[in-house]
Amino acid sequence: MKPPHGGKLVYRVDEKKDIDGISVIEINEDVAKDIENIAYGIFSPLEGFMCKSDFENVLEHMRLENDVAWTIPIVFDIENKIREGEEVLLKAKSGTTAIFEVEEVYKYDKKEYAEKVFKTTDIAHPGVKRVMEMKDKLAGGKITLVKEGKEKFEKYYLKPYETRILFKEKGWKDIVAFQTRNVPHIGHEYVQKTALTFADGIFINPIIGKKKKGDFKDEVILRSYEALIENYYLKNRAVMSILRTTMRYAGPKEAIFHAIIRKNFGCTHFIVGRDHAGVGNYYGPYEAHDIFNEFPDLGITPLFFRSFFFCKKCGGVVNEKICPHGKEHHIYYSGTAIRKMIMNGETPPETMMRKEVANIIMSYENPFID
């Protein structure tokens, strides 16, 4: 199995570690996940929230400052609590503690922050707005978890180094990812399963957490999944777990961040469809393919999927590259039609969504995030 990025699997889990007499600063949940993404590894090779010189290097050429690719910021936003070289206890609701280890506290810019992630500083793009709410000054330096939060989906949550020894258990060698913040429609199920025939097994890695109002809800998506693979996978060939991430709609940069949180998981290949983590029409349909070429040093291998449809003369699902028959035979799987369908109370045609997905959603009176 091919090593983590960066070379080595961070783990910072201490349990046991006295944290009496230190102050505490309450966090909000979307620090408490990044805060345990770093501890378990899955940001490998990060070992706590960025300081300068590594966000700097981030924006400027999306690398870390010891040139190892990285393409989005971890950072922790602060007010005037914290000061460099005192130790405090970061703890959230759900139960997240942790011991930051404050390096360093420095000032940054917003719109230079904004512009270098997102390529805009349109506050109507979802990443921009969230940048732009943050505190003035970030803090950095090493973490320690000693407790984990409360998680609602724990059933689907899997670690990096427990992915790593159940891929072995398997027999795996070469593992595709997949990652969705979306429900499975017939489009999605053509790429996993053309990408499994020339692989072991697939890992489906939906994104639990912040998302955009109406992006469907995190149970519509785990359920939905649930019964695809019930109904239509072999039962060695396919393992879900959840990602407990923020989406930053980051677009190309997101689409090399996330391939290198599935290289931590212990895959090798990952699947980039179109637009990948964009919204609305801030980048282009194939920038998040473009991207790759820059890293040539990433070490998992990205497949390209580009337009696919279900053609009615060809009676399946095909690609651009197979298919000879004109548009007017052509139904494209469009996130959004599929919405509104659902949202009209129509169901989904078995063309579009198997019945067993659509079942499901469709007994949820409101599926999508208000």
Second form
Amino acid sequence: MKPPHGGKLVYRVDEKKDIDGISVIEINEDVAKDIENIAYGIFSPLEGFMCKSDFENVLEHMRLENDVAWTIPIVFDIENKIREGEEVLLKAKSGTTAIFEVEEVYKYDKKEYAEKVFKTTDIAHPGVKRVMEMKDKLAGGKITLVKEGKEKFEKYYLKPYETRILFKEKGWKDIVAFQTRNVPHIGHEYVQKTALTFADGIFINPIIGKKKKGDFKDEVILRSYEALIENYYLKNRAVMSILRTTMRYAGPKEAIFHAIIRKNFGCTHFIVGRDHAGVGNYYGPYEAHDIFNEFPDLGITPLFFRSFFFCKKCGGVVNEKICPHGKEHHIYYSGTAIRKMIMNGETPPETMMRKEVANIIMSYENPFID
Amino acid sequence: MTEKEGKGKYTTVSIPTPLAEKIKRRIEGTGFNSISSYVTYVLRELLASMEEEEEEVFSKEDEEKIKERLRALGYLD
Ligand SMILES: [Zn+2]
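Given the form predicted alone above, what does the protein look like in the form predicted together with the partner chain?
Below is the entire complex, every chain and molecule, led by the chain shown above.
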């Protein structure tokens, strides 16, 4: 099995730790998810929230201070209540509880943060908006998870130490990871199966957590994938598990981040499609492909895909590398078109989406986030 | 492949001048904007390729517990 990012799988969990008398600070669910991701090594080699040197290096060079590739700041924004050198107990409504050893409290420039990570300071960009709403200081330091929060989809919440054993037990060596925040249409299925043809297994890893209005609800995404896997995948070739983190919509930089996470789960390959983790028109459709050129030491191989479509002349699902025919012969799988149909109460046709998947989606009165 | 040598720590490494000249010619018209950024790239690639396979850190007992959970959840038979 390939080593995790930075060489060692982080595991910072201590359920027996004495937490009596430590002052409590309430945290939101986004922070709670990041804490668990750190504690379970999903964000290896991070052992806590970034201190200033890591934060600045990530913005400036897309690397931690120790030269390990990293593109997205993992930071904790605070009010004045927290002081350097103290230990505080971070607690979320969902139950997530962690000890935070405050190593450093520092100021940062939100505009610079936005510009460097999102390549824009446009407040209409959901990632930028979130940064601009952050508190004015950041606190860095190690965390130790004392209690895991409640997770609605616990069955699908696998940690890297589990997936690594799972893949080994299944005898998988080449493992392709597929990131998603959408319900699957035929185009997605072909991307996954094309990659799977050359690998031992596929790790379908939907992002669960805060997304934007109009995105599919988490439950709809999971149940639609269940239907797809149940009916169209070999049981011993596909594993689904959730990734609990917020979408940042940082396009190319988030693609690298997403790849690193899947490396930590034990995957060897990572599928990068069109406009990965993008939003609006902030990033070029294949910018998230190009950025991988800058990371010869990532330790997980990106598999670049262009979109699949149906060609009436070929009589099958193809992509632009294998079909010589003109656009007039093509039917495109468009997430947007499918979304519109569903909003109008129309079931997407079988040429676009498997009927088992469509049926699941249509069984919801409102499958979208309000 | 731009490595802005602004913030961050750097050190100097000596390489033979003829090699530096070769690199200079090699990177003409590529995305590399300096000999340093090229050498950095190549070294990172080389070191990463030499990373060792990880030794599993679990005791037999821990591993068995993990497998039990995976079976209970239907991931393993
Ligand atoms: Zn064709």
